[in-house]
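Below you'll find only one chain, the form predicted on its own, shown as structure tokens.
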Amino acid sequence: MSISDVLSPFTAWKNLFRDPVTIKDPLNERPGAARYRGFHKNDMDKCIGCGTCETICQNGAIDMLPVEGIPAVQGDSGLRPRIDYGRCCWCALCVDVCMTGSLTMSNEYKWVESDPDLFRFTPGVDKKYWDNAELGYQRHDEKHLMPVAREEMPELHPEARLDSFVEIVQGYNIEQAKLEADRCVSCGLCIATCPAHMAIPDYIKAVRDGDYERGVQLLYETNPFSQVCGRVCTHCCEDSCAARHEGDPIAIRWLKRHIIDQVPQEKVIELIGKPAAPTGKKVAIIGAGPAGLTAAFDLARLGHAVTVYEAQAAGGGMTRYGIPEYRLPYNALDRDIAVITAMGVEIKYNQRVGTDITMQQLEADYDAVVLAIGLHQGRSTRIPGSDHPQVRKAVDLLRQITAGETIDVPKSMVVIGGGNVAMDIARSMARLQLQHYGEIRVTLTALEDKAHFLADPVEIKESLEEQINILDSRGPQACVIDDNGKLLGLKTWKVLSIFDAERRFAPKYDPADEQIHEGEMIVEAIGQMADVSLLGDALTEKLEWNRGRIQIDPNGRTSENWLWSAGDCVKGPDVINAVADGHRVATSIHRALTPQEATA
């Protein structure tokens, strides 16, 4: 060590008597350039707390922190960026990557404080004099770090799909999937929105890296129905995607499907691993739909012996008997079920609880019972003539189509309803009409206007492409029947409103605007309900109910401590919610069956 090295700390004392570089100077105004990268601003109305600014900052100058008065809601984490000007280099990458354009930089560059801690602040929350500055740096409206349009999904054209039930969506190839995955900024808002809280940014990264085996492991940590959800999930995660603020949301659902399509079935089972050692506990599950089989998957992996009782000839519940094969091929569903049975789950098909075995027998033979019976009964409009033999329920027809039963296909028909089930039965029957008669004559009427249809926009678009005549704001009044008892069609009036001032269902119509829609068959697709007759009178009387549905606690347990309930029959129809429900119930049952282990 030299003598200069020893004396160098003392030479710094000379700076004590120098004037600071930045001083308050109210007399001489020296504004920054119009696009100068100065101090940060953040528009609280635009910011969604996605954290892309924190991720891209190479200096660690940004931390996402909770802010009082800003709750976490769908599409907004409730966090806001805090800037540390001891680390910031004013590179503006945080501004360039901001998906909503909320984060900008003023052209102000002078800020004098005696307390250095004040140079860590939260723009938009900690008010500053430059908050209203009009000049400064902001992201160019037409320049983006990521492509704003998603990769187009290959699909069968309408003319190629109209007369068959071949799957419409063809799936991404590896190149397309990687390009789509590259658009993801890993903000994680999707995780909170997904009912199953899937590790979405991580499995999208697996696509980017080409590590499909890792992707499969991530999928099965939270969702044993990845084949199904990769095709028909309601993808509410995409509604929260930060990318939607500057273009299309990431195609999360399609990337999930891409992962599971790349790995052979045998490898999937190998990657999941073997279940735990047997616990000696037995669980019965009624219904082989997504909720019941998800619970079965989890419980089997925890070492419990699981038996599933299914009234139909095949598993899947409404995903098989309520969704047409052109949306969800049966072989894809079968692959998901095969993974679940590989964990040791036994499924007894054509076993109707209440007929072939009673609830009392299940209570006696098993340590816990799960009721996951779905919504297999259609609701009726109860309009005059709705009891005619040619007035059918959509769920019944869809089940017949899946089972390969013979259907008397009408030359013309009317569907009542504006949801996915209505679209599904309209499109399915249109295919059968084309096969039988060479033409399509299907009319779909709905109470809602098209902007408020409950159906997925893609379903509406594809229905129109397939020549379905969709009439919105039409309320069914009566089934038109001639003197000989033949069904002629449906009478509707124009809908003026659906709900009253208190948002109660109370539709009002204009009788002067009446139409008759020709149809040899009318199909009601206005909702579904559960068939709870299997419970029997005694158990029905014992259970607590809530507006026609079995009352459950937050973990799915009913008022009878041996019985749990999950899925559509308690939460309403939705695949990913049913999966989340299955996980919740399985966790509750495991804790109940292994109290010592659960508290350890």
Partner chain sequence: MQQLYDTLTQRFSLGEFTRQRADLAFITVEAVRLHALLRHLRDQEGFTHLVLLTAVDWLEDGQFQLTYLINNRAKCQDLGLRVMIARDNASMESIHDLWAAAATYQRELREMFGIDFPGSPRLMDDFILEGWNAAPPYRRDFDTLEYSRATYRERPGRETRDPAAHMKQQLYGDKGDV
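Right, and the form predicted in complex with the partner chain of this protein, after the form predicted on its own?
So it's only the chain below, everything else dropped.
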């Protein structure tokens, strides 16, 4: 026996002064382990009621229910999860999948009641003593059940796109689209936000399943402009996407485009099917833009005879004559329109109402008339010199470019405006400059500072990539013209503020900070208005107006019972809103034309 064998029992004595690892009073204090999966907590400020917790629960333990004081709003259903602890197995899948991180777990597990129904409650709403517990199960920070990053969209680099109007966004291939569609949890919060209430989760599921024909049918249930909206929609749906809280929102717009890109046009027409039997009713639509043609599509499918009067040589309205081809190629637009005309819609091109045919004639010849004329008249700054022939409106120039008219491309130019139209004309002219002169000299001046630009962030990013010289907080003061009448450029002052205390437009400038921006041409891109001269004096007088716009009821009907109005000219500029508006007036007209069905 060695000496250490003799001494070792005594070494245990050193533990006498250590803190015990056991619990002192196990009958009363029984704390759960730090990461114990105990009763749930739910942060009401973060929960959006997407119901993904309910969907993933493998025990059917979660119900989504309305809660008093939490209304449904864009991006939040107003529902909250109620958990039945008779079924919950504490697996924490609901916590792991939670799209906002609102649903968590405390380490609290001790709760005794005689009424089993008390073990069914809504965490965060029904107050519990563990609501502020700091310990409990923590999901892994980096490991998300749903991938957080959006599948990257292949795009042409500035060098590859700048000398032509070729489309920048290349579209997903099938593999990329499936991966992106896989990130969607099908909660459907986006549907309420989409003005046309498209069946977004269902068509994303069609991408996952590779069932593109079903996808096309779903798209056409609510939107005959999927080629257009799949490319240039304002995609406000993505602002309501559950995935945006802990990552990128699903690329809903690109998935829509992907579906429609996969199915040939003839197949699309076949999938939609033939229109209903003719009703004998006739509807005239003025303007072949998204609002007018959506109404035309719906009405034609219901069996009404639809004639569309279009002043330009091709259809699409502002989506053709306003949006540059690098964002929306004309052949994509043509495909949407071809499906609409295949439904029996007749489009009379180069027919300007008011000149070629009068409103009175339309009223006499048709059972209903829709005014969907868009906003094609550019607003002017009315600064000194803005009546110079080299001071142009963006909408006019964009229309000329689309129409293929020859434009006297200036070597240098200044754009006034910070919205999407300003970016469109700046980038279009930059392409033409590069083609003509091999260099780009476009300056864009906006009233707003960079943080408050009206244009989409991606438009600004791409404009900068395309060498547009963007200057923020510059207020136009005068177009500088020399003694020979030649336009030299634009004089601007620094903007100090744009709105007054009552939020009225009243820009204030610092005259000391004056700049002259060189330009052989100045383009005003500060907004558009509807050209309502086609109405004629008598009708203009008869109609009711609201702040310069024709007054309409919630269904789009004007004060004249034969006339409806839809789209940008009454609702402001946005494609998907125009589509929604087209549906609205079509429904209203159909009801008006078939009164017996309306009362049934």
